[in-house]
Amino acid sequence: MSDLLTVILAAGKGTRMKSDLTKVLHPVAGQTMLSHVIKTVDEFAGEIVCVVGHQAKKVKESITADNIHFVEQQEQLGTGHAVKQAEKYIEKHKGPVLILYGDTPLLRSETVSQLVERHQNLEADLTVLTAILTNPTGYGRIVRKENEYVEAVIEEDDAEQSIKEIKEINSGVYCIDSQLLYEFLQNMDTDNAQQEYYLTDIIAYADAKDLISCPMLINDQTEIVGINDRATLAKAEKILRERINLKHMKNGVTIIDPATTYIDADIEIGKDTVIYPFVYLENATQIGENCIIGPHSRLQEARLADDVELLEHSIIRKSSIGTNTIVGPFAYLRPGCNIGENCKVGDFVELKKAQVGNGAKVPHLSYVGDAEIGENTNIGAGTIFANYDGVNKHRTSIGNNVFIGSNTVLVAPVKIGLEAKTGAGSVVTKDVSPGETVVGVPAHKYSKEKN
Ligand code: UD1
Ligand code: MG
């Protein structure tokens, strides 16, 4: 399949989805419609050229492959108009063009292949994707030939009632003989009831030319799914999510109650991890083996090595969690932090920017702030990095099997040495030297026969 050339088409602003941002770039499962469509044909698509119009600037930037052409449509005159604006390379290229919409998130990889192969393997000068639907409203509809081959696909507005109870419908994917497509984006034109450019006019345009348009009937119905407005978007997350937790279970991970678990398409998860209800598990996240994750979670771009437990409640943003470590319940790990090996990060414990060495524990109702916390040290409960003067953030620097008793406030910036201690309530505004025990407000030395 080396020898293709796929356009996807991405110009239309998608006025029934009633929004501010362009239609291809909703999210579902955590990607937009775009990136989906695009990880489809990844692996075979040849060039790709991408139509870009309504909000352009956004699309392109919101792709991060570095393989894929752009050119503008200007004004969104129809599927047909869009997909001319791609003629320069349709003209040059020999071979099938495959066409598909950015607003069809669902499509499996294995169906546009075997599309392809077909189109090939049949010799056919155009090949579509179909599907039965009982509800095939909003769709165009195919008409077939007595041979089976296809004469038209006449959509839902140019219909009249006999074509509409048609039940088999376009799914807006196609492989074209480039020759066939470049001469009929010469030769469209709008006459009919959107007065737009349809592409799929190229069906009866074929046909009038004898040329052969097959259709390629799909078994699961839901891959066709083209999503207009914002309850087929619903719709389409439902089925996504579905596949995506069915995979994760077959790769042996246990999800308690899949209906209530959302796991976005681009997450990790070993083998052996055990999911609760209500989990979250968004951009790019990662999750070792043997963990488990408890309700009510949300993990974004966290990693988590293997034998991680979280209790229920936490939140992990931007941070990763060693190997046997317990976090939560209550927890809120916010962006920068790295929590080590064999640590507890307990109940309503808030880290920011916090390096956590192996073995530490910050178990109960503390702020840890742009720190570092030495192995195997303790941090009190209610103890707080007091990390902001009001204009500035400072860093707390702590030692190894440092005992940081509860209730302490640590002024920032404060370094306090290895195996040093700071008594229950005190205020620590200047650096603790190695072993040193600190009492009071302001702290200072303890000394026996002071205290
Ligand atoms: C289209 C098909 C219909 C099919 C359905 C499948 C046509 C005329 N109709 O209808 O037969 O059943 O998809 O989902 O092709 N776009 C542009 N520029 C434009 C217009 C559209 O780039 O000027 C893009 C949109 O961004 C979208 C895709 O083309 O990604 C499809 O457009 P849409 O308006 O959703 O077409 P449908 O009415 O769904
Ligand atoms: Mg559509």
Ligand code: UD1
Second form
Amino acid sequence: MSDLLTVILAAGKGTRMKSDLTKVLHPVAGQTMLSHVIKTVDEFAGEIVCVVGHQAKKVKESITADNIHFVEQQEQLGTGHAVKQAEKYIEKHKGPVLILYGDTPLLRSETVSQLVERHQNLEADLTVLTAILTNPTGYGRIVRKENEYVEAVIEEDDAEQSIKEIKEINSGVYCIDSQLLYEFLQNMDTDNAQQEYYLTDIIAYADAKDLISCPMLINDQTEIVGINDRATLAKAEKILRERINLKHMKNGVTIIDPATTYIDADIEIGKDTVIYPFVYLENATQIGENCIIGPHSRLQEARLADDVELLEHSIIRKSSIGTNTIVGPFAYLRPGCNIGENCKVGDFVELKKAQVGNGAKVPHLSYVGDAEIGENTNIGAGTIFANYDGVNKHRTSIGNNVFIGSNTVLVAPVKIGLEAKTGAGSVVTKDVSPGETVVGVPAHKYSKEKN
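Having displayed the form predicted in complex with the named molecule, please output the structure of the form predicted on its own.
What follows is just the one chain, with no partners and no other molecules.
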């Protein structure tokens, strides 16, 4: 569909959201509403024009795609006026123009693709996505002709009672011939209750010229729900998360209780992984195959290799975990941690900017900050990496096959050589040579002759 021009309307403030943040930037399943809409058309859209208004700078900064042009609507004078801001792109375009709203994150890519295909196959001048609602209050009603084509869309404020009884509503999603759209933008008026430029008037405009306006009735009416307040935001969140969970389950992931599992839209999970209840997977987290994610765990921008076991109440943020490693329960990996293969990070352990080599163990009750831990090293219970001197942070480096006794305090900057040992309760303030054993406060070389 390279000949498709897409116009996304994202200029509104969203007053009913009661927020300092413009409506389209509110997140749903980990991504902004606008990002969801762009993703919906990204696979088949040619040029995309995004009409921005409130907090235009923030909206622009939130989008990284290269194929998007931004135009600004300084005053909000109606949907027709919003589309008119993209007039220069519409004028030069030859082909269909797809029009979407930036607050409809539930719209599926398949549905939009079908709309465009129907428009082209029927050689229609305009095609509109419609839905049947039990309670259509607030929506513009679809008025059909005897031949089932659309004659007009009547907004509720302008509708007589007989029109209000119509259950078929306008979704606001259109595919329109560019020439028809451009001509309408030159001729639209504000002769309506709101005294605004209605985009919906284009259907009556087309009908007056004996042009064809086709409806496409949607099967799943939840797709066209627009987010107007926090209540509809929560409903959309629930629907989208149900879709996300279903997708992962179809791909071979076991989700024990989907109703209490929260997975963002951009999460990758390998087959045969098991997700326990009350798990939160956020911010582009990637999980390998055959993993176990225990209950009440939260992962944000985490990378888990295959066969990782994450026990209950563990938090992983911007960190990676290698194959066959066990983490938790009640572990906290702060940003910048890289845990190797076949490791153990146990209960009530906190790590920050820590590199843990293959086979190393930090079993319980320890704080490891700004550190490198070598392969097959064991960190005893209660060990503290004292990385902060009150002014600056310092690093601790521990070699391979080191044994750190319980309740050791490592006062950074300090280096512990390979195969070295510290006695329980030691306070290490100086480097320890390879193979050396230190004990005491402050720690000193252990000598069998003195003891």
